[in-house]
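As structure tokens, one chain now follows by itself in the form predicted alone.
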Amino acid sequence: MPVPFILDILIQTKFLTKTFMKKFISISILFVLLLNGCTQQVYQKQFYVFGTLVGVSIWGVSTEEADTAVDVIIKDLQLMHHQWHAWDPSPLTDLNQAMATGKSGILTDTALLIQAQQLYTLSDGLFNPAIGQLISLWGFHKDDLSHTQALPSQKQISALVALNPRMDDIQIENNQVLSHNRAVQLDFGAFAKGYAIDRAIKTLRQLGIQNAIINAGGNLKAMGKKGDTSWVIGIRHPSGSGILGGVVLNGEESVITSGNYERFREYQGVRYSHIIDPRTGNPAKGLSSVTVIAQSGALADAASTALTIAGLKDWHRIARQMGIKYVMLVDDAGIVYVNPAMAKRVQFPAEQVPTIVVSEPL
């Protein structure tokens, strides 16, 4: 997933149009002052969890208050990372081992699983955390992805697809989880970060903080404002460098992008996305990135995965079904597809406006 950058990056890369420059010139000045240590109004801290760099920006509280709040968030995110890890020893791997033998297992945070089941249904099964075996088969259950490991055979892929692991196969009673299908192996990588930033923002609010951004490796959620101005973020170009466009955030919102250029395998010169289509068992093709804006980070995260799999033929229907209002897709040729509401929100670099196709309203 690409990393959204805060306004200072947009200014440095000359992203902003003349209209945006006039509107946010005061923020650029403020950013310079921050770099020079002339004000401490924006607190920023970075740390490593969920296998990625997490950044927190907080506005309008003392350093001491912000430090205390971020310490709470770090501990909570580290706990979630351990509980949900799909291949290192964790409560989730224990649960998967139990389900594989027809036994029940324990998952402390069943709210995560319940929400995953709901999103599975809304997406017509395109978002499917039950396909952990397929994800592992393709070599994505590793921290360092191999570009020399041979690809799985079509026979292996077809065998797992035929077992049809689904979220509907899972039964939950209190903290006990049981699968009626032993092929079910849970992997929450397609929405755990979105779920986690929802929880982190909620924690900040409970601790009295009203204005903040949390960015977990490109899974971003904001609340409030930066003083009298809205938070502004940039969406990295699917090529992996530069800025594709920028968005002004309205209150509590999440901006999440799924793409095939940060986590992928490359074998014999061909790149394979980490996003697996549960219908075919193969990596999704055709789209290099999908960006979704929604209040819920978990919803935006799951939807960005589902829409990547749905592709250009079916993304509109799935987005509507999932209740998504803002979508931007980029195909492998660099053509940008947006719904009208998203078209009004995204600003593109004046010198590099891409070819844009606007769909019917969602």
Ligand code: AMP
The other form holds:
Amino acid sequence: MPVPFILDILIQTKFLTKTFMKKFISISILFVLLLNGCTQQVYQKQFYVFGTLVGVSIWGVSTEEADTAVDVIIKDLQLMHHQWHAWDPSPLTDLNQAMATGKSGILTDTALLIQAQQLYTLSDGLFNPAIGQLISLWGFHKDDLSHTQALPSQKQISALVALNPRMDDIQIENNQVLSHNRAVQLDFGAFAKGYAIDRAIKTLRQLGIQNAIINAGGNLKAMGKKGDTSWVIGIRHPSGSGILGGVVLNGEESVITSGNYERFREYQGVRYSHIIDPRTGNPAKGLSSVTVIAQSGALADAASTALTIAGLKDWHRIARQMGIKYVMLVDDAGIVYVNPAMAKRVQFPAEQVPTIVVSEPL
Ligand code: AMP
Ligand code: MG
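Switching conditions: you have the form predicted alone, so give me the form predicted in complex with the ligand.
Let's see the whole complex now, leading with the same chain.
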């Protein structure tokens, strides 16, 4: 099915360093995209939030209307980023401190926590935002990751796994959050961006915008079209550069990729993924990237992380359980695995068609 295609957005640059952030200047440009022979104007703005470059494309409203709406979502994204930061001092680190001493704490947006609990259950606990201590032990609670810091010992890892932090240890009453297990430390890194882009798209809609894409460093959600033309997005190749495949989006949809190619630690020549298997306490192995398409960004984000851990043996079962309809996995050898519905949607560049294995239907 190789076809030539023109992309509106190439999903890339999941995490950027603080050094880059300092250099980065927020830019707002109106530019002309040539697509399928017709000329259309797409408003675009990029800014830095959630530790990543966020791009918004909007079609069908004036620059002034788009600017006003984008200002609203930038403020909301900044608020969410601050509220849920897992290591810089934040309302979430306050809550984690309270839970560690058996006290209750406050979370303003408990909808996030409730959804995370549901997704934890649906993923058989593979998506487990309660394992903040393990993520920190592996050295991932940092902006700039160290490649010289020694790895944790198996004794330290096993001790944390034995404490068994679970999302259903958490009890929520109004905005009060209490954990029955002091080992629970929340880290929403696997799903906050998906949740945030759901909220951003909802806000844009409320502000009268019907056609937009928001791309938070590899976590993307779109709605509407550009006139008669659908949005087309490119999924980055896990080898580091170029496009693995393109997807034409249908109305409101989210495309989320979890990968081990941008945020990882390398120690003595071995790469360790930032996605931790809660059952063993060790980084997930075997897959370079997992892409999920779903209407909900939060669901697609949690699922992309959970399926990375489920691996080639178990991804089908977990995807089904989570209600996911479109999955693409790339293993460390570059082989692409897709379910039949996803196979129909991904278009691979003619010059670089990978080996593709199509699974049973989901
Ligand atoms: P993602 O790129 O969406 O797969 O998210 C990866 C991030 O989620 C990591 O950097 C950690 O902060 C966090 N994380 C790692 N392992 C898990 C897990 N098993 N469940 C939930 N969150 C995780
Ligand atoms: Mg995720």
